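Form predicted on its own, single chain, as structure tokens, below.
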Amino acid sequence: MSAAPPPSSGRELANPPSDGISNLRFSNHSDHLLVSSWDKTVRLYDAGANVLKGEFVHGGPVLDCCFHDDSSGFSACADHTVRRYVFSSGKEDILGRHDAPVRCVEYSYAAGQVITGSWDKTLKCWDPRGASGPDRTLVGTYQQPERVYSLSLVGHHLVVATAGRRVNVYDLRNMSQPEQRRESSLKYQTRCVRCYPNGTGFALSSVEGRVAMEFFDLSEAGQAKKYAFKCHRKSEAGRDTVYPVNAIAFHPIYGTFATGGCDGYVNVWDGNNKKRLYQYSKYPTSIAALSFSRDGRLLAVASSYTFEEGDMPHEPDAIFVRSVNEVEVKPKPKALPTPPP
């Protein structure tokens, strides 16, 4: 019998996925939460009411999901398909296909397009308003240097992180080639990339307990602001254990951000002042994904073993929704030196 996590973990959602959770996301319009899983499902919850509102079954593990609006969403599947769902009717259709598992899906409100990244080393843009049939919805296919691991959007900026520690930055208004081709400033494999809500750059996490804070501005002054820091590590008897940082989520109001690691911890950081603001009590297993609600009042946490140590007995996959206290996420004002009398 697994020990029940302390109530401070937040409220556990009923009817969780039965296998690893690949991602979860809050809607931009409500407290609805979309969850993708290796159990071949996408689930829609009302996180406020703790109700499972819908479940969609795929032909393979689902590696990512996102909302279109409150009534529909998209998913990225290991069976190479990109799917669309209409929640109220339970209707689904295939938007298109890749030549390998689809790892990431994002919806751009700015471009009105769905963007997918795959292990087939391509990025594809789709117009969901196109008539049904993949040929009519595909806007473009863009070759990437390696398999796509993570995508993030802010405004017209699209950041693509691939295997081989490569990062491409695109302007969605001109996808013919990347605006910037970069290499991760971290030495190890990229796990997650997330753009800053203010549109000035992105945070990147790696399998080796580090996060890099990057900026789009390529001027000397712009690049002088970038830095990286260690996190999700523990030191015992002189030995360091380093954990992958699987998830990054920015607070929509304050621009501070949470990270989740294979150590089962969620930390909240103030990137501007380079400080940790808060650490939540330990979750039952690895943190696979994180998402703040649109108003920043709720934080959804996927406690789900990510097989970093191979197949072994592990805690059941669970989703916790916690109420966020302002003190956990609001930057602390810098203490100014007392002026001389």
Second form
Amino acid sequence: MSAAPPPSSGRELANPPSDGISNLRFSNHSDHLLVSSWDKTVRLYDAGANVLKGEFVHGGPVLDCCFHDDSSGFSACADHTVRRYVFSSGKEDILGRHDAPVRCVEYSYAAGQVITGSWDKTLKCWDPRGASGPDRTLVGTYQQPERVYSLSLVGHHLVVATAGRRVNVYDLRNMSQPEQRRESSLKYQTRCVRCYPNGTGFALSSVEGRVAMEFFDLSEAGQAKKYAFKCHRKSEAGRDTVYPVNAIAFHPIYGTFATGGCDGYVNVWDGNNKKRLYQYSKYPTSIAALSFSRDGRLLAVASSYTFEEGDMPHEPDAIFVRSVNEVEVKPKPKALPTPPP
Amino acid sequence: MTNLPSDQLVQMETTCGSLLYELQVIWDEVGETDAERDKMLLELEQECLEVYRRKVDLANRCRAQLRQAIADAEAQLAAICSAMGERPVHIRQSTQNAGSLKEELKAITPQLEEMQKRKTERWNQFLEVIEQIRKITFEIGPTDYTPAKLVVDESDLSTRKLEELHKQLQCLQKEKSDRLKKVMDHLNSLNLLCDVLGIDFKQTVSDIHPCLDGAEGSKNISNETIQRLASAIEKLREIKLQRMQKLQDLASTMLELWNLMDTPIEEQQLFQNVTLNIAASEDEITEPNTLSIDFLSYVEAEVLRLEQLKASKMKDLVLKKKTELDELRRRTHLVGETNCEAEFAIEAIEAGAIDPSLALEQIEVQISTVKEEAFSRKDILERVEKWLAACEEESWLEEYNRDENRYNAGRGAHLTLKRAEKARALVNKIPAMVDNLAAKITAWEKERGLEFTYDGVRLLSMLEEYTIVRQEKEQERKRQRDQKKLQGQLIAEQEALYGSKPSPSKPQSMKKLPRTSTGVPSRRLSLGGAIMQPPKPDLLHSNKSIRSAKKTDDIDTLSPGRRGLDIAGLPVKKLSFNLVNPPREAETPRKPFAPIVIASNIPSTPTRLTSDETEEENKNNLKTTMAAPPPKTPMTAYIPMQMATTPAPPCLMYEAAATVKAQEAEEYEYSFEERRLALYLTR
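Compare with the form predicted on its own: the form predicted in complex with its partner chain:
Expanding to the full complex; the earlier chain stays at the top.
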């Protein structure tokens, strides 16, 4: 941490992408940040040092990226490819292909597989350890009801959110069919889905300023805990202006989570106590992505117009890395003890 | 000759001799010549020969007769046997039979007699059967009867033939019984029909055939009779149908008249049996005399009476119908022709100038047209009702908003708050409602080629007026806001120059402050130049487009500016207080930043902020950031999540829904990335 008090929005990273930022992720091993962008590049930064360490150019806009380990990563590209990079050598190759732009990519440590979701309505699993070449790496293709919009992993659970508000929950150990086929409890298009770090469920956000907190446990007791709340809205003259919630990121230690919306705000929430903990000052434009560092002390915020209103002149795309204070993310249970039930 | 007793012969010979002796004596006496004597003796012998011959012939003849008799008997027997179809029992056994003819005859005669007896018996049987056949045939069809056909062929008296005849008899008997049954059936139906029609059965039946009349006794079963019975039945059925039709017509007329004139129940019950059968089919009317001529005339008379009554009541009826028509028109908000027409009608009826039934008919026609129209208008009228209700709520809401005390927690305040909430939601829906309604009306008008009137006024124009008024109100409100903004601006300038308090007239505008205003401070003006920076374009744009096309561009420029303005007021004030006045007076009647404290169950309310914190923060900010980059005022307050059950509350959606709906246009969903990619590829 630098000595000078950080600016309110956090430190802006140097050499940001020249077009929209689709996603950014902190590494699980260091403060490296991987950023995918519409300018067809995947960039690797050292967020602590604010240094661009590598840049990989693709055939088309890159819609998602993730780390494998600190030395390599994967990307999902609009040119239908799934690529792998080795950062140190700068080498990249194509792990596989879909029939339509690849929207999401995740790496599962539990399964040792790369999982990609695409607008060709399939989910594909790839084994990166095998010899490269799309024919040898594909482990399985799983048909989805609609185009995949977001996916998230925790442990053995994989949650896939598609168009048409469908949500499939898979067990990575048995991908032949979804463990649960659900419909989003929100009435509008799903933007983002993220699993809780404790593996009990997932949060789902929609374009209508709302987030639903869901649970894998389908029993009555489990489902009784689920709820939804409104957020990223502006109220004026009795009317609400509602913004899509583009990004959700869970704090690795406290289990609280941050949401970023097209209103340019980042809110931090305590899901268990159903409270908002903090709201950061407004960013120049829509929040496209959020990521906490592995120790939860840094929060990377991608402030990048997400074209929710079509092609418009907008603020330049920027990445802010801010330090996270405990007070902003630590849950605060109710002051009074709850009465016995 | 040898059988003759010998003594007789001897006697005879003696007699003959003696006679000869005598004769000779005589001749001797007479002296006859020998020639004479020989001649006489020859004569004597010839005569004797003659006698013998005669006797032999006789015996011959006897024998021939006997033979003939036997032959006859045999022939007869054979004939009989063949006729009866039996083998001849007796075969001429000429060789075998060693017996004499007489014995033969004796043998054959009883056989013949036997056979003859049997033949007679058989013959009798035949006759019997034939007689019966004849009888039945005659009964069945006297005209068909031809005696010649029934001649018994004597040559065929076999049992086979007898059986044939028996079978024939049986057939005929069956036919006879069938016909009899048919006749009885016909008679039954006829009886029923006559009962129902009130016609004399006996008379009818005797017309057909006298014998049918009698309860007992054999009935004529000829074809002709049956036909006549059938045609009689047919005729009566026709009559029954006719009368039934007539009766049912009368009954329905009666019902109409009762309906029209509100006849009391007791009267109606007199004719219960008539009206019960109003929809009956032919088979269902079976009670005696229900279709008799008398009964029909009785009913007819009643109908006539009712009609006369109706005529006398016609005037009343016309009036009644007219009120019905008016009521219908009123309910569908149709204005009929002017009422003076109705008055003319009444006077004319009284004067006898117009046939009341005609007037009634006309009104009936009008009523049915109005009903038709009402049906087609129903949908639109319902919507209009809703819209009017919404307008009422809107005006109530306006009043309510003007009421200063509305947030006071009085009794039932929560109810009015709830109502206000609902009213706001409803008011939001009004433009959509109006558009929808207008679309439906234009469609209806196009289809019908008429204007849709509501109580005489063209509904579309009503809607247009309303929208215009609404727009005007909006503009008025906007103008007021502009004015206030200008005022505020002036005051701010004044304050900047003179450091005076803000005018207390501000509170109203401040009530509309947003809940979160953290971002805005970054746009706060530096105190030096009290010139408003234009709000940053992206904010403007995002506001504008997210709010879609709500006409009012100005509002967007207003609000950030206004916020900035109000906030600009604050630091100034604070500064002045810090410099001049004790901090205690920081409690102004209404702090710009402190939102209103409202019960948290209303979703769109601002959340609670402790004013102390804000104040403190602001003070800190001011001290540190006078000319520095914009201070931060993060929300440190602990804010509960706004939870609500999905679906989204109505107050949300207009703009967001419009955006979302725009996304989901063509009923196909796209995410932002998909659209962005599409745009990207076209570049």
